[in-house]
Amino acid sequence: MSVQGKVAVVTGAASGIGRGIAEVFVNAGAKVVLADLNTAQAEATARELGPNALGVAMDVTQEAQVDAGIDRAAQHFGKIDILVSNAGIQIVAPLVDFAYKDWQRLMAIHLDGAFLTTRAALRHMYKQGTGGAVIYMGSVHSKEASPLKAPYVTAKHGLMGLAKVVAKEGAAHRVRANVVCPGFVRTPLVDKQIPEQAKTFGISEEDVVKNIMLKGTVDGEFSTVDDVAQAVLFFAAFETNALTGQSLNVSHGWSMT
């Protein structure tokens, strides 16, 4: 089980979990394409990671930009073996107050983005004939629900369904699809939610962390970026259809389904 010499495309890779995944892959001997809306930051991060990393501009909601970015990745490194569909955002609000434009934006990034990047990557993987791995960044909210997160929960559940379809369609081409489901990871995405939820629920930020975010864990601990990245690496390196259409929780027991 190794990703040595493999080429991985990671979306949302300029910061947070995506950047952590890119670093772990490079350290494991893979070549990594960091795709992100923030082109400058993606390119800067790629320079930091060295010659086996490439930063590309990619708004995952734009079909032409996704296809161009994936094609550039394949041209630069010669192939695509792994796709990590990680790009995502979070917007929290009660369902009755949720703006439709915010619902559409979140769905577009999480689901349209996963579809477009998967389709583009599969076209290369199928043509290459050497197999591949598609890993979706799900969440404990792929299996559970929380207040204020209607579109996020819906989108993350949707990724589970997409992974299962890709697993079935890709099997003949030795392409596997799996989902990593983190609990709360202390990233800017999570930090932004703390004051938002404190305001909505009328509680302190400390209570949000202790009694909402970490209440369901077995030890009151956040998962780390490296915890998640190592789980992604495991799925990427597993090379047979014995492990496909599956999900793996990285949540300190927050979800055990």
Second form
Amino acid sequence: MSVQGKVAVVTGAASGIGRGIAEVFVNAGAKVVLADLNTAQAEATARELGPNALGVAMDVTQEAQVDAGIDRAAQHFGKIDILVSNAGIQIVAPLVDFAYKDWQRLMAIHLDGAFLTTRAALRHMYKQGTGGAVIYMGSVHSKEASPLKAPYVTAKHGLMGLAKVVAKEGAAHRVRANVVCPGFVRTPLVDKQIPEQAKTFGISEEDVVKNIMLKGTVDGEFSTVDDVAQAVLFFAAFETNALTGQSLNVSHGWSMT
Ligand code: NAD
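Now the other one: the form predicted together with nicotinamide-adenine-dinucleotide, given that the block above is the form predicted on its own.
Now the full complex is given, and it begins with the chain already shown.
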């Protein structure tokens, strides 16, 4: 089981976990399309990764951009075998203070983005008739809740539902759908939250890391970008419907469900 010669689209691939997934996939012999809002960074990363990588401009909330970006990916590398729906943001605030526009923005990126990229990728996969894999970047927050993260927890739980529907509809086409659920990983998304939470809770940044972020882990350690990328690679390479509609925690035991 391998991704050798397969074509993968990774959203949010200009930074953090998405970038790590792109690197791991290229090293495993896949061709990777790095789709991101930050076009310059996606293209620069693709250049670093070599001819088996392509940077593509894509705001995952914009239907026309998603359809055009996925079509361009298929045209450039000839097909689409794997979609990693990874683009995401975090906005942290108590529910009573949450601005509606922030709720809508977060939901749009995580859920509209997952829907639009899935629909565009499935159209190619079904037409090709050679199966495929869709992997959603969930979170421990697909299964657990934390204060201050209402839309994020809601959206990440929602991705579990979407994956199950894609698993059922995709089965006849040998398209599998699964969710990878990381705990905290040191990326720009998490680095931004540390001072924000310190301010909200009136504690030190060290306490945010130790007593909030890593409190539930078995060993007080962050998961790494590579840990998450290897789990995504596993789902992408696994070739039968034996593993579909599933989720895998990569969280140092923070969630065991
Ligand atoms: P990051 O901020 O490092 O990277 C996110 C990328 O998504 C950026 O390149 C950004 O430009 C891109 N992006 C944002 N909005 C976009 C849009 N509308 N269209 C296209 N691209 C867009 O974040 P990260 O930590 O690498 O997070 C990646 C995913 O992993 C997210 O879905 C996040 O929720 C999830 N996740 C992260 C952690 C963590 O601890 N870092 C834990 C669990 C889940």
